[in-house]
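Only one chain is included here, represented as structure tokens and corresponding to the form predicted on its own.
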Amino acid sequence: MKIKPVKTAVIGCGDISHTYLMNLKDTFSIIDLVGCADMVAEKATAQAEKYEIKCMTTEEILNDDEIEIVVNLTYPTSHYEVSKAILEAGKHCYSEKMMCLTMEQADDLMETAKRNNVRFCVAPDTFLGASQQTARYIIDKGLIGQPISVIAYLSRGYHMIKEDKDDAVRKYSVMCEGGGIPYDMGGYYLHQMMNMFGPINSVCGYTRTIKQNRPYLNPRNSKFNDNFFVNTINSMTCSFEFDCGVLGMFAVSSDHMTKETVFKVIGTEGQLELGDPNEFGDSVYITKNGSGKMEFPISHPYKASSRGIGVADMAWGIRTDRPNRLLPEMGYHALEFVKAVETSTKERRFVELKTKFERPVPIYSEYYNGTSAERSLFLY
């Protein structure tokens, strides 16, 4: 039996939706992309002619009555509105990290998809990517003994805004409200932690914001030397529990002119070293009692840039009827974490997670016969 494709759309035609409208109309058979929006009629129609999709407003994606997935990928300060119309139009909804701004707009985003009986994803989708899959495999087959804790570290150059074209990339994206690294690139390691380990159950650490008012530093740029405000946190450091007893430290600055990223789980007999989690198939490690580091063999799909697989997860879980590997709870059990840091800053005090979730599950390499990428998501 020939199973339909789902009619797929999306919102925000920005940089990141190159990826996505490419890997939606190419890799994954199950999604039949059809239409763009932007509020910006020009990106949307440039995006459409490349892709040869529909260029169309935001009104006539959620009034398609064939639309069954839109996938949101406008600035954060604009997700939750863009979320909850895409929830209350009774499609599903799978939006670009973090959910939205606040716990009371996370709240209500999750009570309007139960309402309306639509499922919610919200990215990063790189867990369900090669290297990752690869180190679950690695955890649940205890082949590092029993994790005892797991150590993240990043630091990446977010205050260069580079020539007059990227200036409301960065400045909507990543300096504004909401849009800070932990709230960006944080997502990437809070969810590969969180496949491996589950939900997390308290957190204490600290932020800060550095240099609010700071000058346009690239010449090219027309504002060279001016000032512009930074609306968000830049720099985190934090020390958490997982329910299963894994203990956690996580660091995170866009303050630093290279890029450093460190990411490593330790066991009672042997230490894991991931890749960017940011990427798909990035080479992992292991280093075993008594033995040098090895590089570990990735035998799962999606080594290439997969970005939209989550999407692909969720129309085979509408088709399939089993649920997504993007659970919503996941997402909201991110951004209350990153909450709670702040909370745990200003109160200085452990900060108790109210959430769980169940960890997803995993895209096992049986799945794959080596041909069909695709075939290890419809095997649920």
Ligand SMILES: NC(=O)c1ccc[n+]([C@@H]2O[C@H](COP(=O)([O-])OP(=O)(O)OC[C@H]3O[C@@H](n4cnc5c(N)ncnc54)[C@H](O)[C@@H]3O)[C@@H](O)[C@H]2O)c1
Given for the second form:
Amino acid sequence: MKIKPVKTAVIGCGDISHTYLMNLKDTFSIIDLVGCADMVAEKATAQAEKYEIKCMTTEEILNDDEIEIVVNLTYPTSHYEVSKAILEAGKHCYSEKMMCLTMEQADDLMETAKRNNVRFCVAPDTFLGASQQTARYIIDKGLIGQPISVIAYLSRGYHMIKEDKDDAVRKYSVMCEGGGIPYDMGGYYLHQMMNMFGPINSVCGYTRTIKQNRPYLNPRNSKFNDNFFVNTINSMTCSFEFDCGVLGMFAVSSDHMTKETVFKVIGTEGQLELGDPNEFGDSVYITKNGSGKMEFPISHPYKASSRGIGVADMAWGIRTDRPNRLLPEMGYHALEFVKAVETSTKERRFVELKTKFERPVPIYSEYYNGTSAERSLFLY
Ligand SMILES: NC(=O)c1ccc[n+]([C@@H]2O[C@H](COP(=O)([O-])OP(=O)(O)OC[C@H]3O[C@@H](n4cnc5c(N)ncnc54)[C@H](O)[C@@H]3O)[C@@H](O)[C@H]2O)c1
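So that was the form predicted on its own. Now I'd like the form predicted in complex with the named molecule, please.
So here's everything in the complex, that chain up top.
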């Protein structure tokens, strides 16, 4: 019997909606993408035309009995209200990162999902990509021995982007509450660490807002040289411990001109080096003690940009009655982690994290037959 695709709609037709709409329409057979909405009607109209789906309002999506999954691609300051409405409408919700702005909102969303008996997932889903799953395989097979520590570093320049759009910087997520680089790009690193090592039990560290008042730098912006206010943290350095005993170190800042990333796991018998966890198919290297660095063959599916794979995994979960790989507790834990570093900074102490979760079920490469990547989502 053919499995019925899950009718899915998107709320939020900004920059990242292009990637989602393209992948949800073409990459995953389990998804039947039907419509999109945005509070700026023209944005929804343009995306609906481009991807040949229905232009809808949020209310129309929430009242449509056939739509089962709604993907929340609004910016972080809108995540809570939009996800809450989706869950209260009795629909499964997939939200972009981070879950919301505060732990009180997060508690409320988790409770709302439970009460309405619907699924809730929070991006990023990049840890389901080929490189990240290969790294998980290397850890699980003990190929670098017992993991001792994970070290991640990311620098990039956020202050130059989006300025060509009038007023975009004030609205834009990375300069607003809930959206600085620890919340934004930090999510990719944290989710992959959680995928490899499970929950973190305590953290201490420092957060900063570098240059809280800063001028618009782009002469194409009508507010060129006016100051704007950065309402979020944009640098973070911290140390932490996973329940499994692995130690972690993470430094991230958006006030550099160049993009650089380091992501390594040190084990008793070797080292694992990952690429950018925001990508799906970056090379993965291992160095065994006493040997040189070797590129590890990637045998998992989803090497190409596959954002939306978390939505597809959720849809397969719905149809085959198994849990999502993106457990809502992971999104909750990532938010709790960054908030804990903010608390550690203020109170000069280690902060214990209260949430736990089971490591997500990996995508097994043996279920991938080289042509149908979705087999590996179906065969959980
Ligand atoms: N841009 C990227 O490269 C990128 C990559 C990965 C993830 N993300 C995440 O995706 C989310 C969206 O990012 P973006 O860059 O597309 O932002 P964006 O600002 O370009 O788009 C957000 C859209 O949501 C709409 N919106 C906001 N509140 C709404 C509401 N209450 N109801 C209906 N529509 C509403 C806005 O009008 C806007 O069109 C963020 O959480 C971000 O962290 C972005």
